[in-house]
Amino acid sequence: MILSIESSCDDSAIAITDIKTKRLLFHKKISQELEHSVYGGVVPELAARLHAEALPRILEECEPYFKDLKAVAVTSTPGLAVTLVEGVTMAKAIAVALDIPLIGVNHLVGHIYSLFIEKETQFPLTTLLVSGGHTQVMEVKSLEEIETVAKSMDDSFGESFDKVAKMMGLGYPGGPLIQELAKDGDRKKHNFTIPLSQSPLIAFSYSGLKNAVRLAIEKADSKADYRDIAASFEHIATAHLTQKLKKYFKNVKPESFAIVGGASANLYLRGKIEELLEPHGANLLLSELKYCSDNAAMIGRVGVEMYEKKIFTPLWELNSSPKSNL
């Protein structure tokens, strides 16, 4: 078996997963959400601390599997510097108590195999990742060789609805509340700009968008208003990522496409990629609800592809990483 650590920003996870079967044998994540809802956003040091508060209280739970360990996975990059070495230092010791190799996970890779948590993998596969950190489009042929072929200059896209929650007032996590504010707003009350909608260029921005809806939210007469407000920046930030998408098709034509990440459990942004896809008959991968925002599980998935590689990372180069070479 192969125990996974995820720790890269707000939530504290752990699972166990079968090398053999695939199978999740364990998995706990204790969220962070309620802690930093009241700030409007993450707190770097409050996370770590939660981290390392919350990491061994889960870790108990899985010493009647240690006796099967066959390695020890760790999210090492990209994420808040405070928070990943939280995990990377437990998986360190870990390493070193059972005498086992240790495995650094790629963040954004384990939101790839998300799409196979206890399943075969399905490359190659175009992949568009949508989350707090990150906007960007990779061709995955395999575990191995993944290239980015578009991302954000700027804000990304769960970072946006964080951002425009917070000028609301709404709380944090702000993807789910927008999203439940704008099911009943009108998507055509505000014509905000779509970004980038008249360059070549096959990349993302929200920096702009974001301003604009600033600018709407100050208008407001009402808290009424801002249900229009979420639903008109709903619909422009996921035509931003669809008429990108379409561009891109033109000279890509995709067969299976895959969404992940955080903000991939936008129902809006699901219903809208299917549309795009369909003149294609390409065929759609989502990630199940559960295993869409950070966890543990499918950083142990990436851990049993790279244990059956053999891929391990000795533990004097094991560091943590802000920032990801993808």
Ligand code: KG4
The other form holds:
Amino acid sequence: MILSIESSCDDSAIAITDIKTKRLLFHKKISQELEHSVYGGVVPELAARLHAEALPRILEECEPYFKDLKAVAVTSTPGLAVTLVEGVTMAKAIAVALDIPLIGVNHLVGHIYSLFIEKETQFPLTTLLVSGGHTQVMEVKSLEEIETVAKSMDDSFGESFDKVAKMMGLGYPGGPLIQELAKDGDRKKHNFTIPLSQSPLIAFSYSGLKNAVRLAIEKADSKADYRDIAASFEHIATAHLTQKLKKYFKNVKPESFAIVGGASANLYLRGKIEELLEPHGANLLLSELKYCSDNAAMIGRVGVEMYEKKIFTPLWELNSSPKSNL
Ligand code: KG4
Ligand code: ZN
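Rather than the form predicted alone that you just supplied, could I have the structure of the form predicted in complex with the ligand?
Full complex below, order starting with the chain above.
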């Protein structure tokens, strides 16, 4: 079995995965949403302190599995420097105590493998990752052949939902709150400009849209106004993704397409991507809703692949690194 740890942002999670069957035997996550909600976003120092409390508490529950552990996998990049180190330090301690190898996992690869928890992998795959930290399209051929073909130049898709929710005083995380508010709003009420629509670049940008929404919020004076702003924002934020993907599909025909990451839970986005894929006859892969957001099960699933390939990192070489090479 492999024990895996995730602490890249505001979720403390540990999982146990069976190496042979890839079955998830244990998974527990303690989220910090409530604690960060009052600040309208994640406060890194607070997050680190909460991980230091939560991770040992979850680890205690894993004790019955200790004797069967063959490796420990941990998210080592990308993420918040001060929170990554909490998981990495714990993983090192476990590796020393049990004399087992250490596996450093890229969190973005983890999101891709969230599609395959308790399942075999299915590649090649064009993948859209939409989370709080990233918005990028990756061509995935295998564990070791992942190429990023488009990414955001500034804010991410999920982050823009968080910021709009913060400006409306709704709380954190903004994604589910904006989705709920947008449900009954008029998506055509505010004619926000689709970012980079005149640019031939296949890249994303959310900072301009965020500012346009800020101006609309400043003029709003009723709950109904907020609903329409949320609906129009969700519509344009999604149209930006589909417009760029449509352009990308002119050159690269998708066979299988996946949406992963916390914001892949967005139902409006799911619907629009389904519409986009229909004429291409490409199938859409999605993670189970509970594994869209950060979790340790996806890290364990990558851990299994890396264990089979004997991709281990010596204790003194495993560093936590805020920036990913993907
Ligand atoms: O993958 P994740 O849990 O953490 C990162 O790796 O960043 O993603 C969290 C992000 C947050 O920005 C959150 O607001 C967004 O995913 N999110 C959503 C939805 N649910 C979560 N964004 C839009 N619509 C949603 N339904
Ligand atoms: Zn994530």
